[in-house]
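A single chain, nothing else alongside it, follows as structure tokens in the form predicted on its own.
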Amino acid sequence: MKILFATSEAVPFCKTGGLADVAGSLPQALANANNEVEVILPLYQRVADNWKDKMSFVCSIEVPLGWRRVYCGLFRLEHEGVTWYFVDNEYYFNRDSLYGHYDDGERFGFFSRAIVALLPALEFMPEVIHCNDWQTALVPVYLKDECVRWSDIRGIKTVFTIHNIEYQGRYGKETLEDLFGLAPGWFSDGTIAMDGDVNLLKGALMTCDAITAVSPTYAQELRYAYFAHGMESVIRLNGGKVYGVLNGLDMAGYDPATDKRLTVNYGLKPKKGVESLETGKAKNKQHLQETMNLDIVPDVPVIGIISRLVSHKGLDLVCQVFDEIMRLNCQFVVLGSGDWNYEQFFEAKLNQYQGRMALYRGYNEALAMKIYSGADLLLMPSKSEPCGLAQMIAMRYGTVPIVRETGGLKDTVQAYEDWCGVGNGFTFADYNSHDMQFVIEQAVGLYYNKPAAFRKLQETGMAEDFSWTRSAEEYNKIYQKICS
């Protein structure tokens, strides 16, 4: 099958967040299950920068936005196995970072009208074009605007996929013809209208032929207000194209036994260069308490958070009960940046246990590897999780997660059951601080009373199969279903 992935970003070309990895890893997955593979993306300035003397020019056109007709070039490149376009514009994408721009409809308009304008530039007719978020979100909608004037394109199907709903891309009802050159008929229809604005995520989900959610849980959550930022409604009026696909983790790049920035390599089968679990998971572990000026012992367990620092991860759980989760004789490591309250109470709370809890504000990824190889436990007590990645990765290195029960948490995260040794991890279903408490509780109980049975959870975790290669498989079967 021929399939255009159209997103705003992906790794390794540029990233702010979980999209970038399914983005990167999605594609090759497809193209290993025999389809034709191509994704295509803007040009930001730190693409061109890293990568653009890799590329070759294929053409440039002018695209129709409003009453603009604006300039767009193409450059391509082939990347293992898959055919990567990106579309050039300086003005709207020579910018120091992705997102958070004055003009990001009329930037992210233009890209999704210019991907309609260049399908005849690549090298084949896409069969499903696959698209991500609300950047992408009026690519159905050109799609089923233009198909009336140009036959070619009438066959073609789209899936939309929703990585995160609070983001929608909202705007005035006067930018509907002037930013984004559609008839009034799209708004006074309803399609791309909501509460009086243009709402180019509404406008995707009625037009595309099939939605996704990055977890079968968080699919079914959507139908609910609690968790669909006002979309709860469009998305039940849609329900029957709605599917829920569990995002995948790149299983060899987040590999313990020949992952190079650990500081020793470990793994289930032990080898030459690759320690046991155990011995490998210390020595991590006293590295990171060196490198964060933990008290450097080996036999208390590290708790860790890897984390936006704003409430919808759960923070305020942590800060309700964090004296009763100190006084469980552990250490706690949280990585992350956001809100101010949550990064005042931490800070706080370093002077207070000294030695037992450090704070990284910000993001470093060599400093989160050393977190996930060197801590015993990861908490995610998230509100709401669409995916969820953390809790992947930290199982693969042997981190046992405690997450509550929402979304790709609850997809990934089965509960331990000390009678029979099944799970593989601890959740909670209550968006309730005490609840949370209990399972950290049970968690480190279990480490210091059941040794051999924590190393067996361990064993689990590291053993789960989270490859892309399942989820290309249910992707595949929807393609299938809306082109037959």
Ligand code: ADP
The other form holds:
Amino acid sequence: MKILFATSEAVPFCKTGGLADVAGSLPQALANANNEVEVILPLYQRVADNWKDKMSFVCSIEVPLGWRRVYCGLFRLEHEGVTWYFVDNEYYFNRDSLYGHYDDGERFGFFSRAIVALLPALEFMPEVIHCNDWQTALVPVYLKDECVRWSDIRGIKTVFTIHNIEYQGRYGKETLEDLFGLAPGWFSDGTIAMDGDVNLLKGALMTCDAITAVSPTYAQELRYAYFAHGMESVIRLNGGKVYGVLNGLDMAGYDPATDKRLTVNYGLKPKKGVESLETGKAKNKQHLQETMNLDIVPDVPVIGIISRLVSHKGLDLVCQVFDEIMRLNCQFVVLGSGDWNYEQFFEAKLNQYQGRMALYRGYNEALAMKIYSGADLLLMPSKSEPCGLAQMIAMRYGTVPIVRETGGLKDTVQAYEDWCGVGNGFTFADYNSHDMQFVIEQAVGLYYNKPAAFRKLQETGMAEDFSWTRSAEEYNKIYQKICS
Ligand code: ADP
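After the form predicted on its own, can we look at the form predicted together with the ligand?
After this comes the whole thing, all chains and molecules, with the earlier chain placed first.
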């Protein structure tokens, strides 16, 4: 199939969050599955010059946006089997950050309008345009708006993926015509109207052919107010076209057998330069303990947290029973930054648990990899988690996850059952600190009392297939369904 993937960020060009990882991996996986794939994104200042040097100029057009006629350049780059298109407008995109500007609505309204206007300039007319989050939410709306006059685009289907429903692109009613160039009917019939405002996300949900969320459980959860940030009724109204597709993981990039960031490489199949899980992890643990000033003790379970320190990551639960957790014979490592109260909480505990607890405030990828490879358990008690990457990385490195059963955590971590040995981690359902404490005790107990069973858990996690190939297959089915 011919697919155009529309995104506001993508690895390796520009990244602020998980969307960039998806946009950096999924198009290639789709291309490997016999699709023709093009990706389109803005040409930000942040895109490095070495990439810009490799781009070729395709064309420039004027894009109508309300009463404006705006310059729009198009550049092209071939990279790993995928054609990348970059939309150029220095006024909108030559800024030091991707988002957070007073005119973000206008910037991404322009980007979405440009994607539709540029379709004849691309190598092919797509059968499907796959849009992502509010920044490209106007694409399905503009397609429907234009197709009454332009028969070439009438057959194009659209998929809209929700990575995070919190950000919706909400603007005053007056922006509809003035900024986005849409007729009042789009608002008065409710398509793009929500609580008296223009809501771009709602526009996409109402007009696209398929809605996907980044995990099957998140797709279900979005039907409820607790998770949907006011969009639950729109999700339910469109329930027949909602799907959940679990994000993948860059399995080659995160491979303990080859990862150069680790002290010692290890794997399920030891070979030259690759140690066994047992010895490899022991050496990485020792290195982690040295790096973070923990007591150098080989057979104590190390519990790690690698996370933004914000409320929805479930840190309240950790704070509530932290002393109870530390009463177990374990070490605790926290890597993250975020809300002041959580940072202060962990900071204050450092003195109390010298040699047994460590904290690094900030973002540090090298240290994250030391924790993934050196810790025994990773704690992720999130209140909500659309997909979650950290638990998948942890499993890949033989670090057993302890998670709350929500969103992608529920879809990737199956509870260990002592009596039959099934599962790949530890889980609890209710948002309750004592339930969490109970499974942490269970995990630490297994580590000490049944090392063979604990090893099996680690091995099961390491053998999981979180590849993008699997996700691409799911998306392929959705594309085929909406095009048939
Ligand atoms: P979210 O996208 O909500 O922050 P995810 O679990 O999906 O959560 O992805 C978080 C990613 O960011 C993981 O790859 C994790 O290793 C990484 N990460 C989070 N905090 C830090 C940090 N302080 N330093 C290094 N990496 C971090």
